[in-house]
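Given as structure tokens, the chain that follows is alone and in the form predicted on its own.
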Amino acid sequence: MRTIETQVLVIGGGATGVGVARDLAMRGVEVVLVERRELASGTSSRHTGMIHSGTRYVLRDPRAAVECYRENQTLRRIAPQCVVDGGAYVVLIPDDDPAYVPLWIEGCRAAGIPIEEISVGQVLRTEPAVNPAIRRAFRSPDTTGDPWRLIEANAASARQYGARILTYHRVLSLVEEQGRVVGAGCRDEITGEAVQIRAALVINAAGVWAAQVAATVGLSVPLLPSKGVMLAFNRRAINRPVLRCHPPSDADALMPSHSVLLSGSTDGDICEPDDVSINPAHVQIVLRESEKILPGISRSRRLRAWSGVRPLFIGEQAHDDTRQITRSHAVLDHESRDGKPGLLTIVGGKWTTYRLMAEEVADLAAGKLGVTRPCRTHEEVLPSDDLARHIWPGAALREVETSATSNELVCECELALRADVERCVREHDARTPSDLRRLARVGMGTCQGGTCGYRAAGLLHDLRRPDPRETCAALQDFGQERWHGATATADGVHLRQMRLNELLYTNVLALPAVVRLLPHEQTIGDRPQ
């Protein structure tokens, strides 16, 4: 068994965990982070990419609203390469209660969130696909961002300051000696080797799995895993987010994302942390509610559905439904809370507030370690690279048209080049097509990997020369991740695309059947009428 010693062990490679590693490393603390898969493989990448301004929460959850606006502004400063700085429209549609609007305006004022009422005509001139029957409209600071690029940028910064980030290292249990947590026992998922990491302090940032990690030493963390379903449509029908002006509810916001349109999310589907199956009833909810904002969008081709599991911290909160649970976060010091020194847990929160969450738990950790250096993550701009161009509409196309040739294209939908793949391997140690999806958006466009997955796998094989069986397995995993969500929305023209993808992979490449429905999933055609 291999042993690693460090000052702080961070468990979880999502936004918060990587943010904690960066924060502590910048203070001079020795940090090791472990993640059971690739970075951002959990909830941090299973959302619509909205960077909330807090307008959504001003009445029901004012603390979360203030946190969101503060961090919205911070992200614009420190990660401009990951944020589309265009603002959003908040609209009142005929189904919404006009009496909500003055309360909402006052809530935004109290939270310090700047909004501006604009004419309905201005919205319809700039976004003609929006429901022409909207009654009132506002401009808000809500916007969209790229979660993978943001997490990679945080990881790159953490490494620059000396942090070690070990992906594909699964935590099997925390290690306890004389009543104190002193590390964790892990397994290297690539080699199968047992690894024990010993640390003066362990920070549990495992998100929806945080309760499971804490339970290995007999601790209880009151989390409620709540699953939401989202949809991707094949056309970018709007150029900025459009949100409804009403109390938070299912699928009341639509977001442009690169070349596609995203809608969601639903809420209230209580599940196990690893359950990312797609509830067909929730798909129908998203379609119905999206239609109210963008009439006709439900008839557009649906690329896929996917789900994300929120780690809602319930604490002592009473609630009738999951939307009443705060979207703020909590830092648990298990020494004072449970008499178990050596372990801190960070739970709850949102992707937008990851940096603030990391700062708070890092402050507590620094105090326990006797480190006096303050947090600087809100001041120092995150590193960038050429791959960040994909977030800006038209930027990748301009590059292809001016400096690349068509035979250099790996992903035609998202305009990812051979040079992008080579850069991912060289600078980010990309090993699989799924890594390229996360880093360069390979397979994220309208064919959903049908014509680029095997190109990416072949190019990776040429560059890395792994065992051919590993290449085939990685390609199958890529297809399964891309296409299990497609089955939940499949009908019409998309069924033809799925059939084409199936023929390419099973007949031409002779791979076993790629698409396997997850438990409890069914396609729209299988659904009882």
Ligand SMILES: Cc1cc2nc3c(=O)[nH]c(=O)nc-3n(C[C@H](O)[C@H](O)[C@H](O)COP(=O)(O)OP(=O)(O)OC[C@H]3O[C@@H](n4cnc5c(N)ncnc54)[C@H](O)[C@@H]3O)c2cc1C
Contents of the next structure:
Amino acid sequence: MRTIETQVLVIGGGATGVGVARDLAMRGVEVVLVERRELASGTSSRHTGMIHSGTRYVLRDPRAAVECYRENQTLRRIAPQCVVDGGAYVVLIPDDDPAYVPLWIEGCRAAGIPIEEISVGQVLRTEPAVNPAIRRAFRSPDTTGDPWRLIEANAASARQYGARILTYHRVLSLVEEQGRVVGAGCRDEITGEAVQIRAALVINAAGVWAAQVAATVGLSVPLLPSKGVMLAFNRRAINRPVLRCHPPSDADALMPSHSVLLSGSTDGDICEPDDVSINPAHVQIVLRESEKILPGISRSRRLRAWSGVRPLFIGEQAHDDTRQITRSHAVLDHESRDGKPGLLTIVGGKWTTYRLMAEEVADLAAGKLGVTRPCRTHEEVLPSDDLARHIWPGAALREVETSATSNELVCECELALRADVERCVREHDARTPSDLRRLARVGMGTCQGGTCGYRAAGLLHDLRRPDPRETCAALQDFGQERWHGATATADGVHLRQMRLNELLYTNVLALPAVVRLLPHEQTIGDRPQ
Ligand SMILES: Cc1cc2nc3c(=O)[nH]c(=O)nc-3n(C[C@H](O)[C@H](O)[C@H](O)COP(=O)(O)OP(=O)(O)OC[C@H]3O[C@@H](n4cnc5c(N)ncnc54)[C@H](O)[C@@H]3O)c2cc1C
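The structure above corresponds to the form predicted on its own; please provide the structure of the form predicted together with the ligand.
The next block holds the full complex; its first chain is the one shown before.
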């Protein structure tokens, strides 16, 4: 068994955990972070990428609204490479109650969120796909960002300050000695080796799994896992997010993301933390509601559906409707709360507010460790790299048109180049097509990996020379993840194209059964060749 000693152990490599590791490392604290899979493999990569300004929450959840606006502004400053530098339109559609608008305007004013009424004509001139029947419109500071880039940037910064980030290390149980949490027993998911990590303080940032982690030492964390479904369309019909001006409800926001359009999400499907199955009824809700903002969008090609599970902190709140549960967060000091020192839990919140969540729990941790250096994560700009150009489709296109030849393109839909793949391997230790998806958006566009998956896998194989079985397994994993989402929404021509891809992979390329669309009576087999 391997043993590691550190000052602070952070559990969870989502936005919150990586933010905590960065914050503490910048204060000079020795930190080890463990993540059971790759970074951002939990809810932090399964959302719609909206950097909220808080306008959604001003009436029901004013604390969350204020936090969102503050962090929206902070992220624009510290992570310009991960945030689209624009705003959103908030529109009143014919279904919405006009009486809500003055209350909402007053709520935004009270929360300090700058909104501005604009004419319907101005909206329709700049975003002609928006429902022409909208009755009022406002500009708001809501925008979008890239969750993977932001986590990578936080992780890079944390490492620069000395934090150790151990991916594929699963916490099996917290370790308790004489009533105090003193570390965690982990398993290296690649080698199978047992690893014990001993720490003066453990921070549980395991998101929707935080209750499971705390339960290993008999503690309860009142979390409600609430699943939501989102859809990606291949038509980037708008260039800024468009939200409805009404109390938050299912699929009432649409937003451009890189080359595609996202819609979502639904809420209220209470489930197990690991359940990311896609509820077909929720897909229909997203289609129906999206149509109200962008008429005709439901007839566009649906690239995929996916789901994520919200870690809603219920505390003492009564809840008939999950949308009434706060989107703010809670820091639990298990010493004062449960008489169990050595463990802090950070739960709830939003991706938008990850930095603030990290700051609050790091402040508490620093106090316990006697560290006096203050938080600086709101001041210091996060590191950037060349791959950041992917957040602006125009920038990627310009580069391809001016300097790349077509045989350098690995992913045509997302304009990822051979040089991008090489950089991902060299600088980010990318091992699989799924890593390339997160880092360079390979497979995120119209073909959903059908055309670029095998190229990416082949190129990775050339660059890394692993066991061929590893390459085939990684390609299969990538394809199945993509097709899982695509089959949930595909119909007609799209379904036929997927079937063609399936046959190409299995019968022409003799590759593993990347696609499991229909029974494989016509395939050669799914063993790696
Ligand atoms: C459908 C949906 C849409 C959303 N849309 C938005 C949005 O547009 N904007 C926004 O701001 N927020 C949005 N959110 C909320 C946001 O996604 C989450 O609040 C945020 O990502 C949570 O981050 P986290 O780091 O706390 O949790 P996670 O990202 O889930 O991180 C927890 C990590 O802990 C790891 N872990 C779990 N157990 C263990 C273990 N035993 N050992 C080691 N590691 C472990 C997991 O693998 C995971 O990576 C949305 C959420 C959902 C579900």
